[in-house]
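Next comes just one chain, in structure tokens: the form predicted alone.
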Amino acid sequence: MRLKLAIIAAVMVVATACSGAATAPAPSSQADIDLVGPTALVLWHTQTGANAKALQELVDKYNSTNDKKITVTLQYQGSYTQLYQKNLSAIQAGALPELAVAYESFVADYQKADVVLNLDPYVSSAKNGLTKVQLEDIYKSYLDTNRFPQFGNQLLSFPFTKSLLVTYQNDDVLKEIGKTAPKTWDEFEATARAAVKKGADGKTSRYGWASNISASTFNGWVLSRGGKLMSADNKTVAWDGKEGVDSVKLFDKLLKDGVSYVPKGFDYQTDFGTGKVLFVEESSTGRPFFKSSFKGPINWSITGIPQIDPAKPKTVQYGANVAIFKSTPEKQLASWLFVKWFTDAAQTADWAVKSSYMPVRNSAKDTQVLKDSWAKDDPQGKQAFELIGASLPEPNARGQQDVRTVIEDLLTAVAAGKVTDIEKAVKDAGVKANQILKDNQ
């Protein structure tokens, strides 16, 4: 935390020192310029393994087919936290890449130094932007999360790797206990309890629920209960009310009753495949990891998380975006043209199949590559895709990275049996979170 604050403080000194520099050309003219000659770009990212290979293949395709002589070079920067720290250092050193993958909270911190490009003029450009039909094809929630009320509601990043919180359901276990997929939280609790099995030694051999400790999962619980994550003015949290309290109470009750457990690492994936747990709430991108842990064929599916009102389902949307940093007019436009290409239907469908992220366009469902994947290899991917409309973005105000830690510390304390008054603990966590938000305004 001290390192982060020190870096941000240094960033502000740099930003202030540069405030007297000459005014750059108007963004609208920069979005409409002609690119003359080769333009080289660097994209910092966090993808590894098969995803890194898929990303490189798409970039290679762009480099060899675009008619603007734009060349994108990928540079792996480690984990998201490592990439974030490197970007803060790069801001201080004046050595940012042209593009970087970033969570909303990262972008908010970067923009405190006024280094992130506003994409609105590029999106609306008659020459290089998106048509009304193209813009409406991108899921609204994916765009909304990239608008920052703290910075004039500017579009400061663009959807890149999107997913949502879903329920992984072992259909074999569900059939065995004679239950159907629960839609409400009350049905979920009853079904999870019915799935519990103990051996002759009294030890639990099967649980109803693997309860992962995650701020995003908690946010999904709050949304599914009809709650909000932030106040209307985006300055204080709203998850510390009844919806948050009820969520933590259920988490606590099912742990104490032996219906659920907090898994270690990714044990829940193997447990799910071997029938040791009925339900897991996890990101939709976990599909290939679940499948790779299966020891044999099983019947399973993806459903929405339980709801207070199944007629108005809500879950949490997460995943990273891509930010373009201010540089030269040519590099800025070239960066936008690459992002625009990457998120077109053909590319987002290809990326979705190879990476297990959700496509960012609704029309991707009509591409043959996605149809074939859903029909042959990934029917659960289609189930997740059909839930996108229920997903809502997490907050993007500055300080959210530390707010997430507050939430996870609360859940960890509850799981360890260190909390006797759930309502007070949630309220206290809200106070801590609000102070963080206040300090970052």
Contents of the next structure:
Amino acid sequence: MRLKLAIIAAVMVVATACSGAATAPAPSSQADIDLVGPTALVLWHTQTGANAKALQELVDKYNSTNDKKITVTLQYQGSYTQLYQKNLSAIQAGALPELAVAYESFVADYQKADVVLNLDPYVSSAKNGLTKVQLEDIYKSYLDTNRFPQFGNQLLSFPFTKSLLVTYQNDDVLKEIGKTAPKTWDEFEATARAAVKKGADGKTSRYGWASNISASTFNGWVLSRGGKLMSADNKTVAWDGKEGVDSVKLFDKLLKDGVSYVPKGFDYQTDFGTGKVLFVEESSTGRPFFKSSFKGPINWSITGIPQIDPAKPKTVQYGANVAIFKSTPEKQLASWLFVKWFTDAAQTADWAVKSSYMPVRNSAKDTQVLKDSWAKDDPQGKQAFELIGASLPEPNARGQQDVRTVIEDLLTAVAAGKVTDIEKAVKDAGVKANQILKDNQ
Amino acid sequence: MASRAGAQRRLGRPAGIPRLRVRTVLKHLTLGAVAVVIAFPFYWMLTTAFKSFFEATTFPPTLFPQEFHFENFATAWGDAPWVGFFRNTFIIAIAVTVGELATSILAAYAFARMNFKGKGVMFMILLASYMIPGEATLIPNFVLVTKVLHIQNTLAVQIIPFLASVFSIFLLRQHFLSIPSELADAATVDGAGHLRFLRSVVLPLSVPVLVTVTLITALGVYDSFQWPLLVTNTDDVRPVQIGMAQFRTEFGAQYHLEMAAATFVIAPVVVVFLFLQRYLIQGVARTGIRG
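Rather than the form predicted alone that you just supplied, could I have the structure of the form predicted in complex with its partner chain?
Below is the whole assembly, all chains and molecules, this chain first.
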């Protein structure tokens, strides 16, 4: 009897493992219905300026060319935090739009109210879904980040505005100090130290590194050191081990030694352009802002962040996704069809050129629009694009927004010189973060 | 007089310069320093509005623009539908101010000059409601206007919830209480009712405090951002402050354009304030309210 049970258990384990991490989509007729009359959709977003115009152009194109009479209306709703708060209020009032741009942690919070549509049936729909080739064309990490273990591993959102943590490197300064681009953290430290320059008055006139206080950047440091951000069961943080401690120690050491500084606002962009700092770690989407800050032409490039093992590079994936809220079957399908169109190679390439976000599909690199852009205006965009494969998603468990605050409080305390025992501080931050995650289970 | 001159000589001060002069100089120096502190952000806004993006973000900052980029104003104006934003803001500000003045004057008069059962309790309840932080009522109010009243994404949703203000009622009541009761007695003898007394005696005596309420209300509406963002979705009903948010992204800010926009957004407020500041100061002084 025991043997029989053991065999059944073993078969179940093997079967589960073979089925992969993703839950098999439930058969759904809603993903296969025919759209008849006009369908009006509203998409809440956060884009401003040139990005907002580019997004509007794409939406106008969709509205005028789709054969299903779908009309998408864009509505700006402030910053990501303001959009998140508005969505939480809209959930209470039953006034959600059909689609909204959202970070993973936002989606997890919305789904507590069971308002987010599971996209698995739509993606796998023979009639309206994506083919295997199309699905494999989308970066795996971009899809993984939108699967929520806390909610049965459902695909609750889809990649929309993606980017990654990269190093902005002033090549003129690098040449001046006779160094090459560092690959490891040790090389990075040595190069950053070599870049420091002091004026006649003894004040630092050039730093090696502008180290932003950001939870995402910290997550990137941990990943690049071979660490993990969450435990296997996704219930506790994993950044509070050696990799997290080493990351904070380097942050602390270079600050104390005057090699790096904590920027205020976006002043690191101008500092970079004027050669006052060698390295900045920031989102790849910051490229146009860096360029605007250059007084004259400079030589610069984008590289991966330093690694423990450069053969297996890792960085953190940035950017938001789009969630579809539960509504009528027609609106849900229409929303999915728009998302599918928007993330198709032609559109994602167009969006990438105009917005500086990364395309969500690998095949976008073969589009003429992206090739031209990389060749003429944005070679650094290509450098960033080539690093996408190394980018890993941040945790998407509920409570992650507050966990980010814990990390940033830790880094702020270190920068302010208030932390004497870094190992204990990281451990304590981990305990606090785990309590937050527990409270949000 | 002789002893004062003697004291001045002992202090080493020439007899011709009175003690008052030193105090006045110190007072004016202090006031001047405070004025600089208050005016500096405006100076900074104005000068940044003329700078290039590079100059606006460079460190150390420049106190005066190296080059004047007048085109910043045209660019900022073209980046958002400002005409509509200004129109909406003026409509909302005027409607809220007029409505709030009407309700506040009547309520304040009732609490100040009329006797009725439960007046004290009602006034305490009114004041208690003022103690509830706005954040606590934000979502319930949003649900109310969306689910019950169905007025989201309209100008009305930015007007109706603000047609009564506890602060304005309190401010006006404090002033109405200071009007001598003999005037009310005389008006009663002359056959005037409450409304007549209010219109012919109380309001003419309350111009400074009414201007104060008007300014505080209008400026509050002009500056509001969170509520309009929450209850509106489209630019055709949104106010100017939402337009201001459109110069920022998560990766950078167009400071020079943001400051150019801030300059033309606050211009109407500055003009109104310059004309009415005398009344504002008088009004605040008379009611004993401190900022």
